[in-house]
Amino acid sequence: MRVLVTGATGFVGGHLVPALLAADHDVSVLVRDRAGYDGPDDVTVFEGDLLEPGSFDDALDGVEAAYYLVHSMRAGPDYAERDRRAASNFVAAADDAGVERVLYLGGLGEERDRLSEHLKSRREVEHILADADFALTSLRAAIIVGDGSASFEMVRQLAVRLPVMVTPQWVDTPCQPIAIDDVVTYLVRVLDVPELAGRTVEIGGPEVMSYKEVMARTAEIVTGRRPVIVPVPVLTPKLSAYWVNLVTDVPRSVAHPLILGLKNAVVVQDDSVREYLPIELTPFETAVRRAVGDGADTPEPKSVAAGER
């Protein structure tokens, strides 16, 4: 099939494009400068910004099914408007094409649980591509474990960097986090289901746990280590985001968004996307040894505290 890959310079999208490639599809990439693109070489690479109407229709010309992973939050406090601009662009440009299906990775959290700012755009993205005349499958995640996942990132340089933290009550959030081998794995083979098309489906990992569990564990495993995790109720994400600019080095553009959406539980509701694509998860432990580097076969690391995983 002739894919084509948006934000393939990305996080996800660089972990995509080569596992479409092995699953023998013709892919191309649309980037916004191609000298600046390190991918395969078997990939056609396009330039252009989804910002600008006319600047990519070539990328879509021939295009069965495409994958939608823009997002701009790095651009500063105005990313929900470009965001806005860039799918609505897309949507016009991808109908005049005759494209068939588009994925879209998106966020989990329900809208009635008054979603955090970044979560409300990416669920705007989600409803723009889904007034279409294409297919959409919407995927829904939370967090994603891997080497260069700004969330990921965040939590691991707050739990490795600090022994004992105090923070906010969002820390008993619960959440579902996910492989990016996982998050991979499910937008290559979703394509291999035509029921899933038009469709909203939610992935996870095999575990929920809270923020304070991921960051528990994720420093025992790095380090050896559990962190002393005390949440106080006066204060508040707004101010932990302030914290989190001195402790990490995650954008400030990045991490204020990511912060203030920690309050929205993400886990997942709807689980009938295993009917179709029953993947083996994988466990939180081995994704975090991968996403540092310490390989997927290390021992598992005993617990400092007696009962606590």
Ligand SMILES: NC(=O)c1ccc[n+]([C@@H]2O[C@H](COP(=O)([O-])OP(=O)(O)OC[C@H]3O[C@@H](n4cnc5c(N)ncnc54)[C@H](OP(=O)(O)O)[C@@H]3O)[C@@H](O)[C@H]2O)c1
The other form holds:
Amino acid sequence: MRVLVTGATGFVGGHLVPALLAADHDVSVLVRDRAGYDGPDDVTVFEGDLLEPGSFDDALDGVEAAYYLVHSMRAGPDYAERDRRAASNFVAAADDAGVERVLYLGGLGEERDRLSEHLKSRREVEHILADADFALTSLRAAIIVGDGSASFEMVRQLAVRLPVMVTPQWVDTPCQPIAIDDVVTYLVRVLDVPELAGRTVEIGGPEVMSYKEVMARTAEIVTGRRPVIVPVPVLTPKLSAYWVNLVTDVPRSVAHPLILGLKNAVVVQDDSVREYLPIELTPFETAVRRAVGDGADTPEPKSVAAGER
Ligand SMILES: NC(=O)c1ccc[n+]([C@@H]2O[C@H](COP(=O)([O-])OP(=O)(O)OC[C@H]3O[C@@H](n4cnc5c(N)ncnc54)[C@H](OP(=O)(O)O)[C@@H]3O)[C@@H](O)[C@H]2O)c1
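Given the form predicted alone, corresponding form predicted in complex with the ligand:
Let's see the whole complex now, leading with the same chain.
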């Protein structure tokens, strides 16, 4: 099948492209800077910017299915407005080109639970993409465990660098981390299931746990010790974002919206995708071990607690 991947320079897109090639698809990618794209040789590269209508139409010519894996959080606080515009521009161009199917990967979380700005924006993009002529499959996931995932990187660096953490109470919120390998398997195989065109599917790993547990287990796997995590009611998300900024190298523009999202439970409610794709899910520990590799880039733990900063 002729498929286009947008967001191919990103974490998910970077893992997806080789998997689509391995599944014998004819793969093209849309990137903003051709010179900065280091993908496989047998991919057709188109340069264009979703914020500039007309700059990416050629990428959609003859495409049967497109993956929408774009978000602008790294570009700063007005990401929601940019993501809204990018999705609208994409819908107009994809409908003009007659694209039949689009697959989008967004976030889990219940709209009735007052989603954070970040999750609300991801859901808004989903709604914009759903209001198109093409059939949209929206996949929703919580934190994706893999090397290069901004959310997992934040967890990993906090867990490894801080033996003692004073955290907001929201670390008790439940989530359902999923391995990048499983996300990629779903994204590739959903293409073979026509019944999933036009549907929203929720995907998650085999274990539901609190963010506290995610951090503690990650630290244990990487360093062999479990950190002490002390949730306190007085620590606001804003303050947390400051110390995450001090402790990790995840940019504040990314860390802040992600921390605000910790208040929302992100757990699969409807696992009907498994009727069609009963893939074997990667255990959390295996996913973490794959993500950190030999741990060679693991920084030395710092000896101060988050609350002391
Ligand atoms: N990572 C996670 O834990 C996680 C969890 C659940 C869901 N998701 C969802 O998965 C999707 C992909 O996330 P990710 O982690 O792979 O993100 P990412 O690494 O930040 O990648 C974002 C991609 O969007 C591209 N992009 C941004 N603005 C663009 C524009 N105007 N035109 C064209 N391309 C543009 C970027 O290209 P440049 O290189 O040019 O900047 C980059 O390739 C998102 O929808 C996200 O919500 C991720």
